[in-house]
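This document starts with one chain, in the form predicted on its own, laid out as structure tokens.
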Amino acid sequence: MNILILGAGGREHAFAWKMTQSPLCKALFVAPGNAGTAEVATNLAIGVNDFESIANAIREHAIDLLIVGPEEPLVRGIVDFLRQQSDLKKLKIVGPTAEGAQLEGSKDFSKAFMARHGIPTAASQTFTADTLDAGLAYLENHALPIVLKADGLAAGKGVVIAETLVNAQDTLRNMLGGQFGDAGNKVVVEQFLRGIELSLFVLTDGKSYKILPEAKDYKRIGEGDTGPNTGGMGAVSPVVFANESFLHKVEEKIVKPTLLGLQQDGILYQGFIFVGLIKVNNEPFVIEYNARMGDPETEVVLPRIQTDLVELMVATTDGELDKLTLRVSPQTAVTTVVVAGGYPDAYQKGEIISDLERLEEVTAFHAGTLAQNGHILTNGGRVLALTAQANSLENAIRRSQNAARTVQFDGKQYRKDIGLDLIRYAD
């Protein structure tokens, strides 16, 4: 079948490179894409957000399967536009129409969604400008530290942890003064949680479910969690303080909850569901929910999932993923990200990446590259991803360490302590 995948990052190419792997996968199409992705696929020159554009590739290249990458496209509704376009009726698309997709565009929709369903969270409470003086005296009554969140997406820099009250006011004010545009016109203040993160992933096609690997990310720019947050700066699958009886836990008390809990609002939800999640006192608590996979976790994730990716793709569209077998390898897997200097902030483009060729046991994740004039270029503030497998944790985090170490650009970042944190849970 001819496979179109949206999207220009490592979680792109890591579904482009494991599609490859499928004997179903006739032609493959990313856009835009990137330098990874055009080693093993063909990219199209099309913004993520171009609907018309990418309706006219589905017809021009006889797409069969599309796979949404990223949210925003999501958020805006593509699955809709294309569900509306009449020739287009036997697509098949991996991906929540706008409504489901939701639960990630509107922290607010998603919060009134767990309560709803008795999905474990966080205490909160949403404002608006014209509710600022009621959130002002709610936050004076409420214990340090505090969260506050912009309710739409905010390209990853809609959450503040504030320590101090003063803070909190002023971080409030701020949001809903047009610090984030319409992202927050409404603000999510809620209870600050203290426990260990993880990630589940939920592949669900309406009604039945396949609970993929978890993973731990690493979200700060600095070593031992210090700095301003990224989009990502490594991740490690599996987790290993998320024991058998946890896990079992999340799936009693948060997946069947969550799937059920759509399914009674009318929403047909065919496609991934990230839920953040926070282990506190051995219980899982929902910090967010995200309408597709996660970045770098898809490049920790799909690596471990032996059965066929398409496959579990099209069993998602087609209502029958409870008559397939999710496979995972017992091995351990640990992606280093390789960012570019300034990185959270501003960094540079185009600089000349070299010895990639030298790079062993590992894959390397195309995320912010691009090829020109024969050479591979930083086009990113996130450039590589470095995924390696072995039979220990500490073998894995070596092996990626060392690619990491081995790849050079000018102004080469990377964390040094991905997946040592873990090493304790492990012994």
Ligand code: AMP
The other form holds:
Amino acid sequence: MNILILGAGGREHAFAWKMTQSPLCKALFVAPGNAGTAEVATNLAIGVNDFESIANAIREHAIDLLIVGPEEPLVRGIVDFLRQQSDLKKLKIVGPTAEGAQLEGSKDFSKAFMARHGIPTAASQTFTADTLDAGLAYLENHALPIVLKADGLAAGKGVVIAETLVNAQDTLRNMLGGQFGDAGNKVVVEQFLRGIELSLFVLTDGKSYKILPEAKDYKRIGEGDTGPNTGGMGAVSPVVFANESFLHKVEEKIVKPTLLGLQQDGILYQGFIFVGLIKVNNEPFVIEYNARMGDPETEVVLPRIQTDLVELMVATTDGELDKLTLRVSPQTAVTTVVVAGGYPDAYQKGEIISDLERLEEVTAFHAGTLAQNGHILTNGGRVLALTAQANSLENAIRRSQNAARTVQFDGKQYRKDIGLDLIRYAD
Ligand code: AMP
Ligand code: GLY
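Could you switch over to the form predicted in complex with the ligand, since the one displayed so far is the form predicted on its own?
Zooming out: every chain and molecule, the one shown earlier first.
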């Protein structure tokens, strides 16, 4: 089968790496990919939002199966666009239509969806420029801290946790005043929930589903969860505090109502749903939905999946997930993300990466890299995700951290505390 993966990050390298392990994978393409995907697949120099060129590449390379990695093309309707191409009727696509992707593309949509279907989430209200005064008054009457979320995609920067009323009101004015462009036309103001977060991944064919291994992401740049948010500095799977009884609650109170809600709303959803959860007093609440896999969570989730990934993807598009058994390794996977100097603010690109060949006991997933003149160069904020699997959390952490220490480039940064908080729970 000929397969195309859209995207250019560590998530897409992990997908490509896993797919090459399948006997069903005949030819593999990644658009646009990175230096890591080029080692296991053929990169195509096409942007993820260039739908016409993607359709043409699908024709040219007789692609049978398409996996859409990032959210932007999903929210912009790539699946709908390709479905309208009369000569691509047989193409199998993993990823929701624009309507389904609204779970991620509009916070207001996802809050209304959860309210409609009785899914536990923080209390909230949505405001627009026309209701700014009501929003400012709402902030005065609600407890601090309070969470403000730009409705649309804002590259991970659209959420502010305001500690003071002044900050909350300024944030509301700024967001509704165009700070995030159209993404801030609506702002969701939400109750702050105090708890511990984890990410759960559901693969659905529109009827049945598989719950993939859960993961914990480390979002802040600094150790001890300090400093600004990033795309993700590391991840661990499994998450020890997500025990069987908690995961059962998540399945009953969140996963099943979400999938039933999509069906009741007439949305055929075939793809991944990433549920950002917070555990408060042993009860799960949804912080957000994403319409795709997480990055760097994919780099710890996929290595633990033992079922053929191509088979899983095909079953998703054929509505036959119930016919497959999901097999998961009991090992712990830890990934440490090595990022460029300056990240998550302005950062340097084009630094030579060395000592990749010295890495042992890890899989090095490339995130922002570029192969040029025999060198591998940094080409993004997040550069590499170094994943280790081991029988214990401690060993997986040690191997992943050793690799992060070994690899070199000017300005390299990484967090040295990935997974350490979980050792406490494991004892
Ligand atoms: P998001 O962009 O929706 O993933 O939000 C970014 C981060 O903000 C989340 O990972 C949480 O750490 C935090 N967050 C979002 N909503 C809430 C909430 N209602 N209560 C507490 N923290 C939140
Ligand atoms: N790691 C968080 C995300 O993929 O959105």
